[in-house]
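Form predicted on its own, single chain, as structure tokens, below.
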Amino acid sequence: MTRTKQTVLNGNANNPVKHLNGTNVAPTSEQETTDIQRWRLLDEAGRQTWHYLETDEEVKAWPQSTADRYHLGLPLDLPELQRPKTALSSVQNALSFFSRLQLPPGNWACEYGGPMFLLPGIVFAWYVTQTPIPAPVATEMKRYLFARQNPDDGGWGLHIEGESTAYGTTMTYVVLRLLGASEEDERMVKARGMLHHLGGAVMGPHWAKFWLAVLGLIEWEGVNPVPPELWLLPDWVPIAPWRWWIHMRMVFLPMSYIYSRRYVTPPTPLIRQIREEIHTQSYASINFSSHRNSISPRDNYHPKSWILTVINWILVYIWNPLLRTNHIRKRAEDWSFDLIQREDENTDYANLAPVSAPMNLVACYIHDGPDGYSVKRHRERLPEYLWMKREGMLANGTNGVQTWDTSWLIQAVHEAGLAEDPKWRPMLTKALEFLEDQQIRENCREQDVCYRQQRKGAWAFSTKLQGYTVSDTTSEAVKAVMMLQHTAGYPTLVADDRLHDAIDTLLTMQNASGGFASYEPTRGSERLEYLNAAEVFGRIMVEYDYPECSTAVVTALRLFSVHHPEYRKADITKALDGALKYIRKAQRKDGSWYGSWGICFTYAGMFALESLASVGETYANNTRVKKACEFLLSKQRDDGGWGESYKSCETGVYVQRESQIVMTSWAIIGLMVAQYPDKEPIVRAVKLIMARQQRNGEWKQEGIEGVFNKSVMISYPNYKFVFPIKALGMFARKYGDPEIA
């Protein structure tokens, strides 16, 4: 059993240091791992946190669950099941396994990792705010980061499958040093060599430079401006931040406040040492102002426009030194912090995501002091973003995917025709209870003042406390609830008036194009991408129409209208007509659709074909659907599966990879809803899915499945259950569940 000290703030494995505030900083244990059998996942109404049990008494009182052991990669000792001969028996085996992972509130949990820039922000915020880091957490974070190090060059990428970049390598190197890794560790030496090869930390993108400035690892002169004065612009101004995509403006908000304050954490010996490690020349000799626009070619996915470069020059050399009065500065800081407080209140300090949440913590620390309630509450909520797995501890892309995955599981079982099976009714009833509990029942206070979208009746991607309306999550939850509540044997937990609330909110989210975006309707012009300062992401400044979100809404409205034919009939008809018109228009000449939330053309094709099928457009009667099916079939691999690389998302062109069960499931779901007439390619795919199923009913994790902003990949591990279950179930219902040789 590994025993480690329970207090770590920062320092390295060789030399304990002391923070300038007097806090003792203990080095982490020299051992590389904790006792993984002492970790437990606690799920409190969807709020998921991992805990390390220090004593044998704690271990005895809180045994590891099957779900704990599965997520930690420990042996489950489950019996081997009879080898399935039909698609439906494969589904039964899968449910036998997956049902064991359901948590007490009724949801399923999983890793939602992939991006490598999430964990550093949390650790940086802890360091800046002098928040103690438990030694088991520090140990497991280090272990995960080292496990994800590129074995060839020693660096880290933007995401776990990406090539090494200045962003990933700089952020990860610094966080490892703060967590106690020695600069003399051979892995750190190799990482430092790669970072220097890329030009050093000054070649990182804007978000990296922001955090380095807060830590005192570069000077603020090396960071392009983040002016909070933009929040003072009248709402009618085309570039006003309320028009930006929600994730971008929620990052810009605390970033602008901190930038305006030019906050730098008090330097420590460790910080002074890291300064000399991450740059290619001595810290004192660097002219940081000359590196505001420096960026490694590997990171420069979305180069700064000449317009943004000119604006930055004006802000640096004219606005800040000559025109920005103290009165304007204070007004901007006061209003931006007021908006930060509103975001904290509306999410109970969980915030939107793990990029903005650590920044909000630092902003509150600056404004309210180390003992402020806001700081205390942020410290309590940040662990919800952390996830423990066999490789160590990572940061999830949100505080979970609870509602999203639970909704999909319900639908998959229903599609398989098994919702009425008494064996699965308790599992599904618990899942329905979870969705009922997680519906958002009220709008944000003064939602117009804080620029929030209507949310009453909606479901958030993770939990109701996070509180952000998402169009596709709400739609999938509405479908899941209605599917079960209209199946014999299930209680009516979500009343009609609450379903009406959900539909009312969905109808507020449609764009003029007819399509639906993610969190809110598009508020600004695509020309705002000229102001995209993030550099490593594409399509980040405004909301866009998405085939996936639009399809989710279409299918939800169609199902709702079956059971509530008179409720807002004209509005729903109009919304459906507009959404379907958008989906048809979004199809490319080759028959495909570009996907923005899953990889990539396979994912979007499944959704779009579901939309068209919902209004009777099939392979037999519609050339558009026929062309889409032919596109999918042209990508089927020799083994019967489909495999699409994340490079498709980056390049906008389909890029093959080895077959994946998730993408294979997406493809045949699309073909089946389109009523593609030839059974043979679908049978070949079903054979591959069934062949990869383990004897205990599970499928093993394969490649990464999700994406956002074109360049960042993210994991959806439960997809390897819900989509094969749905695909196999649909196959069994469509073809009579024949024996698969």
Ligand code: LAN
Contents of the next structure:
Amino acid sequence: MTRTKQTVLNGNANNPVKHLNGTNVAPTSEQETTDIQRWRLLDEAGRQTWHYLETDEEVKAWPQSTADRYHLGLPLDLPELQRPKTALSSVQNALSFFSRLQLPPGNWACEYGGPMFLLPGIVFAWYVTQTPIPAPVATEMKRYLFARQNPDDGGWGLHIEGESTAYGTTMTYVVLRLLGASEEDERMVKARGMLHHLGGAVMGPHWAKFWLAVLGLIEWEGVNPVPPELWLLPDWVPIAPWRWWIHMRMVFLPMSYIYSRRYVTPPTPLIRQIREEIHTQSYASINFSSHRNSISPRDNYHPKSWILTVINWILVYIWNPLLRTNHIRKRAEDWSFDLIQREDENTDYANLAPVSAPMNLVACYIHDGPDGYSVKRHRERLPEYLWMKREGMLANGTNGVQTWDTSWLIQAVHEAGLAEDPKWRPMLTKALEFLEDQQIRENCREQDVCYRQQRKGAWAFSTKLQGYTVSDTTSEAVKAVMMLQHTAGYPTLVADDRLHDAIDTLLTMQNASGGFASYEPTRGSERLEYLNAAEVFGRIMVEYDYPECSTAVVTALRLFSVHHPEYRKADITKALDGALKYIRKAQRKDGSWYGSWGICFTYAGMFALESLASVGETYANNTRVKKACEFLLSKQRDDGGWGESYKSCETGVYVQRESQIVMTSWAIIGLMVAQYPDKEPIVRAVKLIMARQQRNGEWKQEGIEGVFNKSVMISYPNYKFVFPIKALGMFARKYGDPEIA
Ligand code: LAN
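Go ahead and give the structure of the form predicted in complex with ligand LAN, now that the form predicted on its own is out.
So here's everything in the complex, that chain up top.
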């Protein structure tokens, strides 16, 4: 490993620099880094892992690919392409670039970062389970975390664009210490100052306190209860966990088991030191039970309800000490661990997402011991959540974006009318092969026992191994597969019976409202938000209807019924009617729709308008569509683009920022499907997108694109390719590809 002097990407250069707030920042210490030329991304049928090659022989045997270099931010030296004069030639240039990033199994990959609370869980679980952390990984994680440190106050936020919080700052500080950062490093001194300013580690939210208790950095008395007994409730009980949004119950599950065991990793000298660093007073003097409900105002996005506070009080002072017998405890622990094992089995230890996966590892370590098979498999799987980039190593929001981005790319090229172009056929055929391989072919074993949704025929967001159907990931994949399979020159890889399986599964996912949620139909009442204990997220306890997911299903069902008019005709008609009814109802008074998975009104507007267009509702014949177009147009910026801030998601009100090509593409796709009659605003937007394209065909990364749980932003870097390609392609088809001056 090499040690070089590096400019820290948070703006701290090696010389003192002035910051925006006018303060001088001292020169940073030597920044440790690995040799970035030695990193390689391995993609085995969608299973993506980064590897550091230690020897020159290895480097010779495994050369760095263009995709590796791109993701690592290394120069690519690609030829300059002819400057495009039309939208379609801009699409051709973009494809010439983007096709180089396709990985051998046929999919695309990318960083999927943004949230700052994912990496800590992984490192904590490694620490607790004494899993060795390879030196290059530790080095690059530290580099990433320092690069993301707020240069002004020294803290970290909930996500990379957010203000510093107690959650982000505590978790990151502890991770850095566990990875070897010195408490004397001036960046750590600054971070500690910020943490103390926020009131210290006891001011973090519930999930932070949980991990700190496992690490022995606070006492379990400081953590609000996570009772596994809830898993013993009969299914009819309105608050039973099987009714919660899958992400909440899958985090609650291992957390409740570990809480019940009150597991604490044996203290090391390092832990003892950190104890004295992260609190504002000496560890021994803290009365942790008085901090169960402490939380910094900056973290308190969704304050606990009074009902939850009362329930917690009862659990702490009555249930746990007086009523909870050993028998109940044992039954609750046994059943919750059984459910953990089923989740591990159903995902081959990949688990649903990177919050629950490290917790499942710790639960298995406690239950099966350090040498258990479960522990070994979890250790093998966790690196699939890690991503290496120019700034260092981070954790992705899922174990990849494989199926989702590949489906979008296929659709975008098809939309541009280029699927028949022999130039792109090999790329698209490979992409089709990937989707074929990734279709989930079987339901989970005893799916009802582990409360899993039917999944046969579905596609997951990342890979079939993760194995969770999402209404829209299945729909987008169905569309992509059908578009290619009905284009001359492509093989039929996914036969009719397999498409029928996908449609059958989609039809199980509709809500009574007519709308579609994400992973499952809604199973519980919105009132369960009273039990939202996470504090930092909003609307997380149950599934909700989403215009994005509902539209994906609508457009998939419509395309399907064009080619299979007889299959479950009545069911499909009914499902479509219901979904459209929901979309119409979800429109706000100002003509907009609120988006939950992309930022924000431009994203949802595009989807909703696609739904309405699919039944012939356009600007000319429908007041609803007219209003939606007018809403979008009222947000167009002077330069012809659209730019929406993540604040839109938090506040529910459109918040402007400088124009972004991704949002500009969403907005004009919406206008074009709605058949907005005036070409002028669309041409202005097309010009902006084309003007930002680089000579090698790429677009550069701009602001963050995605969101979840209202408050957390997440990057979708491939959107800067797939949506401009789709928008420009659509424009070219609609307007005869005129020359754009
Ligand atoms: C995702 C990523 C994909 C996303 C879409 C398919 C885009 C969306 O249309 C439906 C919901 C879904 C599948 C989704 C749900 C929540 C996820 C899994 C994420 C935003 C990626 C990360 C996030 C997950 C919850 C992160 C872990 C954090 C917790 C609070 C548990």
